[in-house]
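Here we start with a single chain on its own, the form predicted alone, put down as structure tokens.
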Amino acid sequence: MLGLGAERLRADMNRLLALLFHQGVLDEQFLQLQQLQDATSPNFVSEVVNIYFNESEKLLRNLRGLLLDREFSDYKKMGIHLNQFMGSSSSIGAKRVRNVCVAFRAASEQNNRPGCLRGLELLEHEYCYLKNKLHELFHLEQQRLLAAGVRYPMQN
């Protein structure tokens, strides 16, 4: 019986991530990233992880203030944070997010600010989708590693 809850909490970590890969959310970089992880850095990949969620709130809140702001006009630093934030999201496996980036940098090439802000909004929502999908996972993963920890005493 020991065990049982960990292999199934296994089995839902599985199934959350081919659901993430299946609807592009996350590509082969997450795994890579997940290979770095070993016993002398348990929490390797939600520290690399929680890292970009702190980069990409400063990120957001950047880009939202440039987008509110009703004189704006500086096109080129909304670039250099869009490709700070494509940076990141690839290197922690973000596909989706990436591809937002791409999409939105292309708006701000163009000095769009309707498509800016289509594109922050975006962002946003896929921002927030990944950071809830991936807590989720972080979840399902701490509770594994307590589940296959979990020692009953013996029965006299």
Second form
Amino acid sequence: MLGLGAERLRADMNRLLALLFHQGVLDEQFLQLQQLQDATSPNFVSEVVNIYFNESEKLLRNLRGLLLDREFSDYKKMGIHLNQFMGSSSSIGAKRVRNVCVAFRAASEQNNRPGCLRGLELLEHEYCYLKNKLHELFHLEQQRLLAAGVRYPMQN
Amino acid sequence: MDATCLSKDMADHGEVPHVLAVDDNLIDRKLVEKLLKNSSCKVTTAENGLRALEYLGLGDDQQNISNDNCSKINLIITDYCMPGMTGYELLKKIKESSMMREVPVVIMSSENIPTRINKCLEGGAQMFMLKPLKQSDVKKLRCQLMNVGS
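Alternate state requested, the form predicted in complex with the partner chain (shown: the form predicted alone):
So here's everything in the complex, that chain up top.
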């Protein structure tokens, strides 16, 4: 039945969110983002998160490019990329990604190449996990809307 | 004209405050725009200090050219860390302008650095806010600075 499907999917979403909070992957800023979604901006969360994905992947490519260059020495540029990554992650509530950026930035400030390589590895790992989980969340939300009869939901 | 006069005029005419929001980060621009719109503000965004000054008619090649945008802006909110011109440098330029110096300027930053905060306040910033901003921060801001109610 339509109603039951939607309710179960909502419960699945809440469970996934609770897990992500518990793991420290997301923090309350993500809730702030959800609260900004309303009738005038019904897709606000996915819009912002998709911008974040595009930006992050560009930044990761840049960081990888810098570090894998054998002649690499531009730690300052690395710091600029990391500041941007930190800022964006903080703005969407991506707590663990942000924290990994902080550690990575510390290594870059010490011109510590092995530390930076390790930082990049961790960052890519955390980002991948976050992206997969957020896709899962959006997928559940889409299914929930369909099951609820594709009316615009009055509340989150 | 000070902020309270403007507010009374706006309230009398049922107008909404017009805010210029400056941030080099697209996500933060979207967020601050939404937060301000949720508090019944009209919002114009700029991606850096130069664009903001151009919008206000204060760009280098705009001396002595009158500009409508100037008089319409009731509040400027800017990020501190921006490439090229920082939020602090933008603040100073605004305070140097006879047309814009009365307009309150709020500076935002993701970093809580007391010397930075003091520098901005001493430079004439009305407020310093920590990012990420919340809806409650913006509501408070609107009430404090513009006295038009939330």
